[in-house]
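One chain comes next, on its own, written out as structure tokens in the form predicted on its own.
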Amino acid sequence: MARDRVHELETYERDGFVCLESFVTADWLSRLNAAMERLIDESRTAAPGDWRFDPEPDHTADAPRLRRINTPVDLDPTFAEFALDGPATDLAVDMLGPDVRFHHSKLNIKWSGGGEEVKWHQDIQFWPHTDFSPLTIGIYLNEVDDQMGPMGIVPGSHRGELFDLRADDGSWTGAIRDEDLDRADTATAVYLKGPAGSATVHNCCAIHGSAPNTSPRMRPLLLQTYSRADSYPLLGVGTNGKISSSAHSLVRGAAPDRITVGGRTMPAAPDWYKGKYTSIFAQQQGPDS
């Protein structure tokens, strides 16, 4: 069946979230999977505190228990092919127009029996940006019903209150307080199941989490985040300074050469972060200063 991008492009509008069964093609569903696999049998023998992964307390190499695959797109070519320049930058396009920026990438596996929860959360707080475009892309690998711990998302949430993420104390959790739930209407939620290779879109202020796994299968969820290519990453804030190597990278499209922030438009200055830029002097007086 042929998508209806326009219909798809609505419901993200107004609810803040699309789920899309099947999206992914069988081929690129075992291409990932293999790829999980060979950094699964990694980990077995990956030194404490090696950053690609986080495991659960009782993780052993004999039976390896894994919350998180850390930036992916940095360890596999398969994992990086995906998210730069193919099925999930495609979406990115459909859901944000021509010009994308990536952000970041991680793999969210949630073992079997007893993989842990996500407790209610928004995503904006652990990255700002300068705007309230950035989304992200998920694709169950394995499938997932009501026993896996399927990912829940408050409709029309994106378009609501943005929530402190801290404890009473000021400490950060990562989590909407227990006080809150209420308003937050986390009752309402929307749980999003389906056959392996469904896609998952999500706005980046949409209230969403997920219950621990009960069933004997993981629930392996890779997620992939992009924005408009005129949205930025402030720094000097939350994860926005430790995530990919790819971080920020235009994937899509033009770069802009003007910027919002504030309700305010500047033209801006190009990117030279990856080093071209030498002083205010060469550029005003040119190369042969």
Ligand SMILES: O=C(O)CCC(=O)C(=O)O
Second form
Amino acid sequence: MARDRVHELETYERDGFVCLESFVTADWLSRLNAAMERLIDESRTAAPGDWRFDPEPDHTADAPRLRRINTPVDLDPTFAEFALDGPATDLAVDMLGPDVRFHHSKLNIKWSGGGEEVKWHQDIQFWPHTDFSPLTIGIYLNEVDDQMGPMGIVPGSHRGELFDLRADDGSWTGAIRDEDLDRADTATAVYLKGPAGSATVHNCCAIHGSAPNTSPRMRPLLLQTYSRADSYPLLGVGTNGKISSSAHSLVRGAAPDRITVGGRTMPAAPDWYKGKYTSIFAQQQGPDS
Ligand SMILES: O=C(O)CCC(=O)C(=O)O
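Shown: the form predicted on its own; wanted: the form predicted together with the named molecule:
Below is the entire complex, every chain and molecule, led by the chain shown above.
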């Protein structure tokens, strides 16, 4: 069925999320699954603490059980192409407009027979930006049904309260406190399911979570996060600056020369994060000085 991009965008803006059934082609799906299988194989012999893998406690070489593969874009060119210059990038443009930055990616595997729950939370508290445009595109690499812990999202919550994801003693839990859950309205959550290759898109402020996977099939969900090009991660907070060699790269369009922070817009310097900066002297006196 042909996509109706206007309807997808209207749904995303109204609800804070949208689900696109069978978004990924069969060819991409088999490439992504093959790349995941290669990494799962590598996890069999990985040393404990290898940053690439987040294993379940009973993970072994003979019977791997991973919760997550970290930064897949840095680990396999298939994931890099898909997220940085492929179908996920194109979908980000559909939702955000022509100028788009990549932030990070991860592959939540949610293994068969008990893969762990993800408690209710919002994403933006983990990696605050200068605006609330960031969104995450998820691709289900398997068909997902109710038993497999599909992602549940509370419609309209992207416009509501931003919750504290700390415990009463101030320690970070990454989950909305039990006593706040009534206000989070999680009973109204919509669970996103579909055939393999279906895409989920959710805004960084949307409340979401997922139950354990009680089925005999794993539920790999490939997640990649983007923002508008004029949205900047606030360094020194959460995972910003830590998570991917491609973090913050412009994947489509042009970088703006104006930045709005705290309601004020300023003309700003180019991005010298990855080199090319000399000094104010060299810049003011010109290249031949
Ligand atoms: O894997 C899921 O169901 C949800 C993923 C998620 O919310 C996260 O990893 O932040």
